[in-house]
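The form predicted on its own is given below as one chain in structure tokens.
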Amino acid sequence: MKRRILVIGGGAAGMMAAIIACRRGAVVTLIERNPRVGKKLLVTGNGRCNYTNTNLDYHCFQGENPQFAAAAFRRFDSRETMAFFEELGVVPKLEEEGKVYPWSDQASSVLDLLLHELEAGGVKVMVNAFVRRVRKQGAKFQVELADGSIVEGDRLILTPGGKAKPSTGSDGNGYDLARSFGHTITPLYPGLVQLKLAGSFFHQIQGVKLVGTVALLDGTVELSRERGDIIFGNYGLSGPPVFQLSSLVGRLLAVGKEPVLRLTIIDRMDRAALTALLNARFQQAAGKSLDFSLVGFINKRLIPVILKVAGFQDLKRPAVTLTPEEIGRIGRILTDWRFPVRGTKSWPSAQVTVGGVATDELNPETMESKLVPGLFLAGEIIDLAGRCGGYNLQWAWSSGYVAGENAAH
């Protein structure tokens, strides 16, 4: 008789390890609340579906325990994410550090082609389907639903999302569920997510966009760095280089700590480059008022900005009278600008949640869960966030696809 499995959750993990649990003979059942499944994936990738990186290792992720993704990622790595993708119908294309999305660029795509091989399999899909509540009687797991109907199943695959989005779904309710049945949830923080940082100056700077450089202090320690994309927002900073960041932002204030945001306008010069630069530019601006004499080198709206950061109050006043103290000054705030770190923006505009199910309660190699066979965990839920560039999305394929697999034994 064929074992008769319930996914609960209709996201990227649900989704494929329905896929694979059906393709090993397994009845599949899908539940997923949401009115179609797949919603969070159409937002991936700003929409382009960034669904996997070539340079996947589990030092890109953070947790407790980032190794125990290992096992998942040996056993369903990128190269298998896009041959399985590439044999639904997805043509892989590979972009800068490793990104892939599809060549079609739409996430759509990429889940249309999800739900025909649903279909095709025989997956069973219920939409609309909010689970109240579920339980194990005997060697029977039970889901009952909202509207108080009952699904039973030999195995239960949870996949429900974190806390990140909740508009697509992800509420937060699975951690329930997986606390119903014993589990301990590690404290849950927004990541992949905008920084709230202390200045009274944002407004004036909202949209700015440059290349550049932050990283993230806890007292004079550098604890990460990333470079690319920084925007400012009237709340702080947003950009790829900051979600990277904003991730371990969660616990060091959750610990008290007070961290500080250290962003490098001009990072393609040394400080004592950039001070001759900048006294042969003052020398050279016979005419030119102090802020005017940045005009071209510095976007035009950071600078009244930071020249009044760097204290300057006359920003009217000659360029060429500026002493070397205040022209280090201003190269002070180009090479080395800090802002304390509020906290993060919160969970609807979060990618990712960071904590989860106690990595130590689930094996690695089968995601079974260590304290009630039968029972399956995968994806967000777990313990395990990665950082921008399709190792979430990635993740959620690989620990979805072992919980499919094993769950069908």
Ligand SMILES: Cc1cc2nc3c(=O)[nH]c(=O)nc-3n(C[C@H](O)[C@H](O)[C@H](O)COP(=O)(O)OP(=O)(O)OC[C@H]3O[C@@H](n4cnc5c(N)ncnc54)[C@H](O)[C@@H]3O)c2cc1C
Given for the second form:
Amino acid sequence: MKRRILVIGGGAAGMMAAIIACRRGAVVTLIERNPRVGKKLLVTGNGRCNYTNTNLDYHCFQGENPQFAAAAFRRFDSRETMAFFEELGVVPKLEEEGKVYPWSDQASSVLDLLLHELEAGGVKVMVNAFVRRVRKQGAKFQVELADGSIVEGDRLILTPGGKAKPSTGSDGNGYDLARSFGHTITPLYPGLVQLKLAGSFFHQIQGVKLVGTVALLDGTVELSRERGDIIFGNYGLSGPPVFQLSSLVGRLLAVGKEPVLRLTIIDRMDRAALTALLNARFQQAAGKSLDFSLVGFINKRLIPVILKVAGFQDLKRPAVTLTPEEIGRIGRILTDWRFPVRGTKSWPSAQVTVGGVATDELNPETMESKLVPGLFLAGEIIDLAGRCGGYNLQWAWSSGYVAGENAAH
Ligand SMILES: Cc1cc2nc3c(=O)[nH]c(=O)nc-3n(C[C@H](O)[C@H](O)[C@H](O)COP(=O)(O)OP(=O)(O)OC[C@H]3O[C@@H](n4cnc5c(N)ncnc54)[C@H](O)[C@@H]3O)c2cc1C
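Same protein, different state: after the form predicted on its own, show the form predicted together with the named molecule.
Let's see the whole complex now, leading with the same chain.
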């Protein structure tokens, strides 16, 4: 008799697991609470779906044991992911830093092709089906839906996602399903999200964009550093490099640390070269006020804020009157502007969940639970969070593939 597999959650991991289990000969039912599967996939990569990254490595992940991901990546890596999607019809387009998008630039096209494959393979897709409870009764798994009906299977694959962007359906309820099987959930924090920083001036510079470097400091220790497009918000900072750092923040704050963000606006010039440039600029600024003398070098909206932070009260004084010490203060803010980190924005703004089902309770080769034989987990519900750049979807595809293959075995 064919093995009957139930998959809870029609996101990236669940769809992959269902397709692979079906290809391996199982009878598969995919259960999704939303009216259709793949809602989160549609918003990925700003609607373009950055579905993998060619520089795949478990070091690009965090969690209690990022190395847990290595076995799944060996089984199904970014090359195989591209080949899988190419077979479905997705032409890969390689962009900067190894990011891969569909040539169509449409996340919806990736979803259409996955839906086609689910249907062609014979996966039964149940939508508007919220899973309220799960249990193992003898050798069978029973899934109780919100309407009270029960669906039964021989194996269960749990892929209900995490807590990030709960409007897509993954609102954290899946952790209770995992807990009901005895699994431990490590502390959960929003990841790939905006940082809230201390400072009373952010509303003045909201919307200012620049290319620069941000680093996260714990005391004098630099934990991580990133470069790219940075955007000021009325709460603090946003943009890809800030997102990358943000995934470290929740855990630091939870253990009583006081992380600091260092912003380097002028990051392509060393301090000596910058000082020389500022000296020359102010000396040649005859007739210009201090604030006007920086126009053309620094974003106009940032100038008054930077000068105030550097300790200047009179921004209209002649630029030529600046002393070397005063010029040094401006240089320091441009290269080493520090902000105490107050926290991150919350779940609706986050792209990923930091934390999840403890990896030491799962077999990395199969994604099977060590606590409940026949139960498999995959995707964001597991304690692994990747960098921005296609890593999180890759984790969903790789872990979903391994779970689907082994559940059907
Ligand atoms: C705005 C945004 C942009 C992103 N962009 C990228 C990107 O470009 N590249 C990248 O790699 N990653 C990106 N990510 C992250 C990536 O989308 C996720 O890590 C990935 O989709 C997780 O897949 P998953 O299958 O584990 O969970 P999900 O995709 O969240 O799927 C879980 C599914 O389970 C369903 N579900 C939950 N509970 C139940 C229940 N009780 N009963 C039935 N169904 C249930 C949910 O409705 C959902 O459909 C982005 C995330 C966001 C929010």
